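Next up is one chain by itself, shown in structure tokens, the form predicted on its own.
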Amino acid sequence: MPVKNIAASVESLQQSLESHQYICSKQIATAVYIANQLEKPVLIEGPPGVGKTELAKTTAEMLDLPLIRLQCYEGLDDAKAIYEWKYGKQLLYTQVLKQALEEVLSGAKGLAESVRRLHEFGDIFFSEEFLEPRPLLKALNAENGCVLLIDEVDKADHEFESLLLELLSDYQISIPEIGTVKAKTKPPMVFLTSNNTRELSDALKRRCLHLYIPFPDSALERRIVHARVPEIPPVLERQLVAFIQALRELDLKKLPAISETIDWARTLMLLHSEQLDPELIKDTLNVILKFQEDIENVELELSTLTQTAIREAERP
């Protein structure tokens, strides 16, 4: 059974996402719908800032499920991603064992029986009582299911991908000292995101549905801005989006993301702006551009870019 009955159709799912202020294409809604129905992880690729992480967060909100997030980085290992042992607690119990050693060995006949008794006592140290679950194991232990976000998986090492394969294919994790841990009731709905900083393995990709999210076209981006900043004047909304779209055509170190478009819209509203002008744009470029080199390059073409944005916004 799917984590939850996410929606009756792709169209209703798209509407549900939009009701939670995630404005998306039908392609995105279709991928989420299929992933839920087939209980498949979905690998979301695309440039930074197009809404990959936000899709997982909105899906969790829409389904009223907890979001468990694993932020990936170079050197990430099973101790931070899956589980580790509570070494402090084990050490404390070791002291208890030392104090109770005579009682444990009392009545033991010979070395073999003494060793057996110690071994039985020692097995307790590697039981679930001493296990500290990390995000992946927490997701399997979630009582009523959850949304698991494995964010920026391309930043982790190739070895970490191998740790994910069992979880992504069978929704289970093998712990040598305990055995196989499977999803308690319902498998988590899994989203993996990648900014394409490196190529992911074929083994990982085979286990996932693939979804690529590009930067939105002007019509979709206007809908996103309107949903997040509904008080923005229509003229300013069209001009702002046209300017952002023009910036993405330039050779910049970092293209403005959707989140930066929204931040810029909110900034312009704070400044009581009704429409764009070169001076206003120059004063607020730091909201949408994160490198001084990009800001300086755009300033050289500011007048032309502004006029182009205004003309584009006037088109029906």
The other form holds:
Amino acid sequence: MPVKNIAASVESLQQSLESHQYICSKQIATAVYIANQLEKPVLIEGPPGVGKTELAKTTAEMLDLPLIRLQCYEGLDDAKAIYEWKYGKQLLYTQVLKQALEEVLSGAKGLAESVRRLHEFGDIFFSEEFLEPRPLLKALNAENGCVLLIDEVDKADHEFESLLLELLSDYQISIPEIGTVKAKTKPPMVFLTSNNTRELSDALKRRCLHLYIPFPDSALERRIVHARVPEIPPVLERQLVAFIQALRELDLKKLPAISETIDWARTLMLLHSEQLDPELIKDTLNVILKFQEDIENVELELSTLTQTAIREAERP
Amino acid sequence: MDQTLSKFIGALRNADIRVSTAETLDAFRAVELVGYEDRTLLKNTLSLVLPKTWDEKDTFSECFDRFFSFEEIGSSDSSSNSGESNPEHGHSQGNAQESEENSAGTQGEGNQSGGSGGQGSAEGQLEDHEHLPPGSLADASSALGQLLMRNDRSELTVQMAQAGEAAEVEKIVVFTQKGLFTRRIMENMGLGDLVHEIIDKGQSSQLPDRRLSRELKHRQEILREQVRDYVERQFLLHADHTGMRLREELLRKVKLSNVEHRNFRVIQEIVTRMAKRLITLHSRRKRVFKRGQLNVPRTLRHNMSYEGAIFDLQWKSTKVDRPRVFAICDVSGSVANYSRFMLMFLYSLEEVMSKVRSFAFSSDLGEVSETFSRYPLDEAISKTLHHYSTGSTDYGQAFKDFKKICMDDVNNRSTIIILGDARNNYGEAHAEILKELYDKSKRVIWLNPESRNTWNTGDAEMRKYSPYCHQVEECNSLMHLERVVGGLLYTV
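Based on the form predicted on its own presented above, generate the structure block for the form predicted together with the partner chain.
To see the whole picture, the full complex is given below, headed by that same chain.
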């Protein structure tokens, strides 16, 4: 099972991610590179909206592979994540095949004989045809490999975490009725994301590389905004990023993330703004702040914040 | 280079980052891939493989910088070395002096305190103030002397590391050993010969010899500084945390009333960590108790394969019933410190014990849950202690107050923890209220910080109270506390 080599070096990987509009720090590129080389899953943690899921999507795009995504939630179990038997089909088939079964069993004397004959036909009703593959099994069966994204793994229960262990370490899944299903082509990349709502188990962490994506610094954020909203005037871009960076220094309920920065940039473009001013910010503040409490707090200091951001942006 | 990585991982473990064997192997593979040349790349790579939480990443970064800072410091020093540096090295000269004496026979165990003391005769001769005109130098004869005169940074660094390994510098435990290790490393590098040479050449009548002597002396000092730096770094890497762990181990066992104020912060950290462990332990276990409403659709679906005969029931998961704890704490002078830690512990467990109501008393009892939900832990505790710790202890009154405030809220799922020494100042015991609590609640636990022998001496009323407790424990250290609270979670 050859692994598709995605890049010769960290730098080239970073560039090719960039060509897909994902601007990232060296640390992130290194993570993807090492994960690919060592065939290890990557566990990505970080505040919401810093591009954890986006990284998986972009990697899939870059590799030109399908992205199989499993969204985790409380109560997620193996029937939803790995496989389920197609009970309806099983029932239907037994009904339809009643005739055939009778033929098979005709002439059999006693229960023991009938059961023995049935055994000869093996576990027809528990074969792959009656198996409904769910995301994890789909990922293993993907012909040309795929990028598997297990999103928000911290939302799932402890049991589900343990369920993942076999998949993550050996890229295989054991189904009691069939046996072990191994990956046809090893998925070149497995991403897990977590918002850190609870501590993940050590066993899971041990099997993964651990990448923490923090909020970007202003230089990186400017590049991201530039890549995603290329039509933005440079002055506005600098001011906007400076303002967001200043906001992150404040004590807010939810800090604005990159996705909010981009949304805001798009909003300002729609409004044909050339420059930041307190009035404009006040009107669009709800794009970047998601709690009324935060908005009220920021509004109080709006003019100073804007002043600082504008001054900051003028600096070379 | 593989050894370097193993050592680095050792240092990480020392800094409380848990690195498993599997992760070590991953690290080796990863390093094979990226190599050691690019420092940032190496750091990025290792930070993916080794530390697995945000906190650990911070520690990792610090450790990495410290561990691999070695060469950078060497090169930065080389510039100051080549120039004419000032002879103001009083302290390190003194040390040179000391180890000179030591190497001559008087081995003092790592004690460098006398280092800056009197100038020996040999030193006196070295410290000639005659002005030597610049000119050619004689060739050094000792190995270390030659090395110093060549002034090859990397070679010196390698030698220093080797000498450090020979001296087993990674076994350094306490800071007083720094002097010892510095000297050992210097000796391993060939200090003895060098010193002899310096003395011999210094007494020589030849001018180049004397110049050499002075130059060697000068470089020896610089080398000593570097070795000290090296030992210092090794100490920070290898010993800092061992010492810390030792202290924590002690603090867990020490009687809480004897804990000094400056250690409160450390204790709080320990408490948080203990609590965290209990939380993980408990949150895994809670699933076992999980039974709730029948999940009809899921049951039907699951039983379809049995032709609709329902025998594999599926349940809707429900929230676990968490313990309802009433903590009644005596905060009078004698027990205040225990109460402090008990409250600290209970509130650190918020995640698994959300329903803690706490009461404090010395004579009058009042509920302090509100204080704890409003203020940070530290502040809440000091507010509580400040507010309630006046007056002489009166358990009878406290029980009466408790009855008045919340007897109605106590039901067969409540756990009542009483922390106190039961010293009632010969007042009315009112054990019948405790009996009522005993009948109504699920459990009554009495934690007494005194040792068992003194429970019934003097004005202590343990004899009257203990029949109405499900559990009576001696509890005066963090270890005891952990056991009690852990048990509390287990039997819920």
